[in-house]
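This document starts with one chain, in the form predicted alone, laid out as structure tokens.
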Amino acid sequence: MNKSYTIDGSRDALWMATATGPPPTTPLDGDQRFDVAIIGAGLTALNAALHLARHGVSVGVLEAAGLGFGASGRSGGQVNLGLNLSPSQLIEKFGPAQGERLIDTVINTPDHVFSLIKEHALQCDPVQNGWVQGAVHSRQLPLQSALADEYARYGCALEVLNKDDLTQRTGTNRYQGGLFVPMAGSLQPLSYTRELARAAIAHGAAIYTQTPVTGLHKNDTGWLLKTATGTVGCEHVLVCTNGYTGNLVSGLAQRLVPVRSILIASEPLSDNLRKTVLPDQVTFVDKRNLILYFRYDRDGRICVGDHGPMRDEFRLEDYTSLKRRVLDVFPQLESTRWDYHWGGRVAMTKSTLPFLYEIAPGLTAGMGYNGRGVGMGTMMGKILAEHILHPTDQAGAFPVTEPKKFALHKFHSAGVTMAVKWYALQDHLASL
């Protein structure tokens, strides 16, 4: 491979040579009508698909490209808690109720996940080992073991590391100790996205690839979208594009900022590296502003994610810096070959949260995972289709939100670049 070589995010990704074969689709031919159209076939769009078919509710699908081309398709697979926000900072924005509703909802996150998997025997190669946060310095020690504490309060039991303890459970010493939660683990993300389309699809759910929505407005009978081969009536409407999403509905787009990860996956390690590189089997992320992650696949294969350039495509000298990270915890893979090279869009919102949407009565929009979509895209799949099961609830499991647009959003890819060069720059002093 050369050093101009062009990677396409999608097509190069390991998850594209190892996956399960999708469930057949075709695109929409001519006119249909659905109780609710959902716009993206990604985790999020297919877990709701999925829970609504199951309760007797007509779907419809339509995804612009194939199933899991989006983050569902491309993501390191990390099935983690929920949400980024602490319990503590969870109560202080939302109060005590939904509060305590959210926290729930994040310690959950995992099981629900491979509880799902387990109940449709989804075949994406479930790993249930555990989540290691390395703290790169000793002054976030503190920080972990608080959290530890106030997840603890609700009867989550996330366990401290010292720095022998970490060193045991990942095979570097390059961190100070960290924080092991045991309920998470990883998974085939493009296996995953495929194989809920399979059990959405028996479950009565139809779904329409290659099939762009260029269309949406309200009519009398509730919602008409449309697409070049034709057009779907609904009464409601929900949008689940995350990183992806475009000017369909008006100033959805403005709510979110698509940065890029770009992944790398070796070549199958030996039994010996294997003994000294993530011996638990656990996934494993640094603590720092540009974090750094870790997992295996089921071919023992070590696959590594981080920040990348503010474009789709990308080139072989864009993984350089990630090839000199992961030798710098990791430095027993010197002679590994790297096979793969992958990356594609994360969604991150202002508030760092993820957000339920009522943009208008009948069209819903879920999204913005900031990097937690696996197991936040599941929840919130359900989350969406509970919404319409149950309109009146005034206590679902997350909060329907109108979230903050991004100020001077058309110039959103230079404010990340600097932004990215800021956090290095502050990883670099706190590393002194």
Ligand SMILES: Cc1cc2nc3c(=O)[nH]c(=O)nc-3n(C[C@H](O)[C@H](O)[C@H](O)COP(=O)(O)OP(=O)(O)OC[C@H]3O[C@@H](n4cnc5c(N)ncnc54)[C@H](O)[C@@H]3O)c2cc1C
The other form holds:
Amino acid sequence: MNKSYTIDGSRDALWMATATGPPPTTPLDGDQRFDVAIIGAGLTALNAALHLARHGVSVGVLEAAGLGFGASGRSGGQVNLGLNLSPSQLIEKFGPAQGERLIDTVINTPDHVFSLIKEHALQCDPVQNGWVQGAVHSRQLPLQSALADEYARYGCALEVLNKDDLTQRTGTNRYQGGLFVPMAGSLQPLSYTRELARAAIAHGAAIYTQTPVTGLHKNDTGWLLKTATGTVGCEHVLVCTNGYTGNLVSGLAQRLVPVRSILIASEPLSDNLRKTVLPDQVTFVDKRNLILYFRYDRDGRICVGDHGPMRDEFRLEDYTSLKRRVLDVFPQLESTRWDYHWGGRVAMTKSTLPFLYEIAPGLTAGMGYNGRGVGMGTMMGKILAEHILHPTDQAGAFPVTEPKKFALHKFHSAGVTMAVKWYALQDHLASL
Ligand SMILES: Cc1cc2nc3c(=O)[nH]c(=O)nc-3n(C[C@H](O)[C@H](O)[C@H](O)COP(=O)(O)OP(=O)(O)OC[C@H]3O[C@@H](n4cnc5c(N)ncnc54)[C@H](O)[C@@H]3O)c2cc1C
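Just the form predicted alone so far, so send over the form predicted in complex with the ligand.
Below is the entire complex, every chain and molecule, led by the chain shown above.
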């Protein structure tokens, strides 16, 4: 193994090798004006653009790199319930009316994604076979059962699995039981991103790639975005830069901590192996602080994710412990070859919830999905669009908040590295 080889978290992704081609886009050239300008071209931005364009709003998307260069083109592609907090936690935090609207949003997130795919015939290998969360120790089982009871009160049926059920659904006997979320699933994330862009363009949105926004100013007619090759004037700006947020908007980056997640994908597994590893083609995550997450791609490659080191370029040795952890769950993969290695930035927030943040009149940010952005980022795109289309609607699907900043943000890399060690220790102790 050549240890000095560095892995580009975008170029070396499985998704790059198997994605549907991107729609044609070019850099911005000259000066343009739109009703709405969107910064970033991930799922949040592109679903916002699609929704706005469908409602006759003129919209321009500006992306620093290529379509899906950020987390959207690199993710595990798992489509889950939208938020990390339970229904009772949401009610406690936001009160009954807003809490219930949020619960509705969470429950409808996977169906929103899969119906968008159907409606616009997005070529992105969707599979809606459900998501399994495996309990690492029996103390987690009552928590999972209580969560299923909570969701049942809102008409959402999650299935509690005992150890035998879990083994049957996943092929591993390493877990004590678990939870099954039937409406969840997976897709090819880069294809999904590119195809959402295609649909947005078809409805009239303009998308400029290789166009980093370098300046943002308020003027008499709204906002002016500056780039190296032109400007965009608009009434409303949506900032959808998530874990790739820089210093363009003062104080925004301090409200997020970008942690890294890494993924590996195997050679296509034989039919016999596929009968013993996630035989139902469910997506699978274990219930730890530092989760392992599994899924298949359309060609029968198993893709597995884990936390990564705090940098954007990865080395083959960064994946050693992930490969060891996989064998602990599926020892039958001992001789399997790992063909793809990649990773990217996951945006964490202090509240562990995403935010819809009105930074200034006409300047709004939507981001911070804490690892659930395939579904929730898509959903947030629609919510941002509705926020612009219906500005006086006080009963929106998502509350407008001012997210808290992380104290000592400039030391976040060291902080995350220490937190990962602490969580790893806790996971180890909990498994004894
Ligand atoms: C390895 C990995 C695995 C993941 N797995 C899952 C999963 O299985 N399920 C799940 O739900 N979530 C997962 N996530 C999280 C999910 O991918 C993200 O939450 C989601 O894609 C965020 O989408 P987004 O559009 O908000 O941001 P992004 O897709 O990150 O897009 C932000 C874009 O903004 C652009 N940008 C930044 N600054 C500027 C600027 N100044 N000018 C122009 N453009 C700019 C960037 O280039 C980037 O393309 C994963 C993330 C990673 C990294």
